[in-house]
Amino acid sequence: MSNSDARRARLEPLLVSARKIADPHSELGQTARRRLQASSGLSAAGVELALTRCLETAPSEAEIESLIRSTPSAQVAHVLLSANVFVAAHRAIAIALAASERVQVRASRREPDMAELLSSGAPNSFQLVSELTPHAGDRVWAYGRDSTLQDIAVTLPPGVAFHGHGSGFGVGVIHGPLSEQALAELVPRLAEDIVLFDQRGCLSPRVLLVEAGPELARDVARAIALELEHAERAVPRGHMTDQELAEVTTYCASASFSGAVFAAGLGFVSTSERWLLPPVGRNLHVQATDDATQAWSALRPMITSCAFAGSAARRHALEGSLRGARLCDFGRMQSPPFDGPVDLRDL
């Protein structure tokens, strides 16, 4: 068996496990829904939407081949998971399995369930551990806050390769005027991108840049606010901490001084001609700008994903300025191809 075939064989049990978890009629799928609602803080409908839309159960052969090609080998692959987006455990463990036949996974203490569920459906594929103990020749894939990654990086033994994936957020860009039909098709897709994981993921959109003037920006903001209000009825927002709620209150007060703020279910949509990055919890800032690349210049390294609607020429120009971030259509921000690390920034 070739090295590529061996890597592919190690991925298959994990994919089978993910399919069982996604299936609401399987025993593992039913267990997953009970456990993930408790550990993630999402509503039952929020968990279901995430499993349906974002858990990669049927990647194409081209995507799997790309993941294998982009993953360096290791004696032992170690994975430190984050708690914010539970489905991310699947891709993270898949990358580790592509790297080595020996994989150790330390789940987040706040959300250990997805790793345990994947392990239950793919016994002996990887080892769950309480602490990571890498040695020279090993690789560590870590996901979480920037401060956590910095602490890990400086304590690793010599000869251990480190792959850190830290804080980030998604943006959307609309270039040029939109027809009523185009706007009607775009808004529900953007709303779903925002609703997924209650906006806690590194791919979650938090700012929409409109390269067409303040009038369209305000119209789009109103439409998204209304759509988020409708979405709230179908997929209720989950639990928010006191600190998160306080951040939303502070943000809304600040945003109201520079523009308009529209209620959007339990979240808000603000609009102005200056950059504001809202907190998580289904909140979006819509900014009119002549040039999206200038608007985001100070925070460009934080951008992980960009949804785009507009001309092919403008899309090509944005691709050149967003090296490392995934450029996609609206409605696809939270479900990128299963072709390697979801965060392609050079960290």
The other form holds:
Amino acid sequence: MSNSDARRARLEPLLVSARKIADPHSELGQTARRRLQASSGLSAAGVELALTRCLETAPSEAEIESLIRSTPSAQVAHVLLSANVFVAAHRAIAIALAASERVQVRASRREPDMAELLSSGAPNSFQLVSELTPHAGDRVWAYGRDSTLQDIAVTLPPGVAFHGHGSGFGVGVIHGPLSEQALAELVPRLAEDIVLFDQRGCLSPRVLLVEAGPELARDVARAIALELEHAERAVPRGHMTDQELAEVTTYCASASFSGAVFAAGLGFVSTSERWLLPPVGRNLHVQATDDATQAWSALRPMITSCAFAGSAARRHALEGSLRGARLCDFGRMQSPPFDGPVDLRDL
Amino acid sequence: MTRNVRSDALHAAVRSFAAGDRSRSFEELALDIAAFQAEFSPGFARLLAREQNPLKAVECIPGVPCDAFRMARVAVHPESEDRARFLTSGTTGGARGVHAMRTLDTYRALALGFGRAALLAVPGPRHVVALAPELDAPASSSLGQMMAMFMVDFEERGDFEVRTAARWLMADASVDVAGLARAALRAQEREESLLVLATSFALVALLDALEGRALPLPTSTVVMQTGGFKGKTREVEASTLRARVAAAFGIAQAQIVSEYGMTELTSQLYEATVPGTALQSQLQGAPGVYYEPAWLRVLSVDPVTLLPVAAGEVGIARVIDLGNVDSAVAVQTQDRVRRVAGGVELLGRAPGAPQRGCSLAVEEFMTGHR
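Moving from the form predicted on its own, what structure would you give for the form predicted together with its partner chain?
Next comes the full complex, and the chain you just saw is listed first.
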């Protein structure tokens, strides 16, 4: 068996496990829904939507090939998971399996469910451990806050390669005027990108930059607010902590002072000339700008994903300035190709 | 009446109130200023529109969040009329808030009035130095501006140039230990009392530089410490810092007094610990309890509903500052507070929501205090 075939074979049980989890009729799928709803804070419909749209159960041949090609091999692959959006565990373990036949995973103590579910569906694929003990020749893939990753990186023994994937956020860019039909198609897609994981993913859009004047920006803000209102009924927002709610309260007051705020279900959509990052919980800031790259210049390193609608030329230009971030269509922000880490930034 | 005529009248009324005139109450003045700001600040008018009875009572005036100073201009007047622009610290996104002032007269009157009451213990000649970077020109730091005002006013030698290296004993995050020793010697030789104005960060840097050695200051020395450690190398608990500074300087812990201020405010709060000061004589305050001047009131509010919490419960501070005539009479901070008899306990900044997922946390995005 070639090295590539061996790697591919190691991935298959994990994918089978993911399919069982995604299947609402399987025992594992039912257990997953119960456990993930409790640990993620998402509503039942929120968990279902995430499993349906974002858990990679059937990646294409090209994606698998790309995942294998882009993953360096290791004696032992170690995975340190954070309390991330739950589907992230699947991709993280897949990367490790592509790297080595020996994979050790330390799940988040706060949210261990997805790693345990995947393990129970693929019992011999990887080992769940309470502590990672990497040695020279091993690789560590760690996910979490940037400050945590920096702490880990400096404590690893010599000869251990480190791959850190930190936090970030997504943006949307609309370039030029959009037809009514194009806008009508775009808005529900963006709303779904926002609704997924109640915006707790590092790909989740928090800001929409409109390169088409303030009037369109305001129209889009209104339309998205309305769409999020509808989405609230279909996929209710899950539980928010008091601290999260406090951040929403404060941001909402600041946004009201500085511009317009539209109610959007339990979240809001704001518009104003200047912006700060809105908190998670289905909140979006919409800003008109002549040049999105200028509007995000100071925040560029934190952008992991960008949805785009507009001309091919502008898309090409943005691609050039978004290296390390994933550029995609609206509605695809939370389902990037299964070709490696979702976060392509070099931390 | 035009905007500026009304503004000038309100400023005069606030200064008069601070000087002891009670012909108009705190509540009347606060509500008058809020009504004035509602008329000339569209942002504040939008905040009011969200409330049911916004100007019924002081407690009903919505606080302008500190973040709003980063997102918009918080002023009733145009930039062309700015007399000073004080900047807040930056965020990861680069945004810095601005507190624009159309006049510094009220700031001067209020800061000096309460500063004297809290800091000046003994009569007679005095020397004032700052463990802080030299004041820039034009001043962009409200803290630096206040320190400069204290130097000139408290020494009572008339006007003089404060921008000298002998006054500002910090540069590039390191403290001029020799400069402080010289200031102490000068105070001793001239029989002056010494007032040291310092950020908490500077005091930690000083202790680090001393490496356990003492730097005796005249026993009557008063140290004003202010500010937190946000974005700095490490934090030291307040009571520990107070004890270590007192030991290093050879002064009583009671002579180290904490001040609470923010760029977004015009007025300050102080502990009432320094023996011989007007504030201590009146209140005999314990360390950790901050007292408001008559022209400022701290409301403890629920961080989610922004409604006042019950007496004695922890909330976040909404500060009603009559000095903010031209900006925001009510400022909503994220600082956790608890009202205690006559004063306020400061319990640190409300922590950001713990991360659940990999989405960038607001706390990671934001930094900054004064």
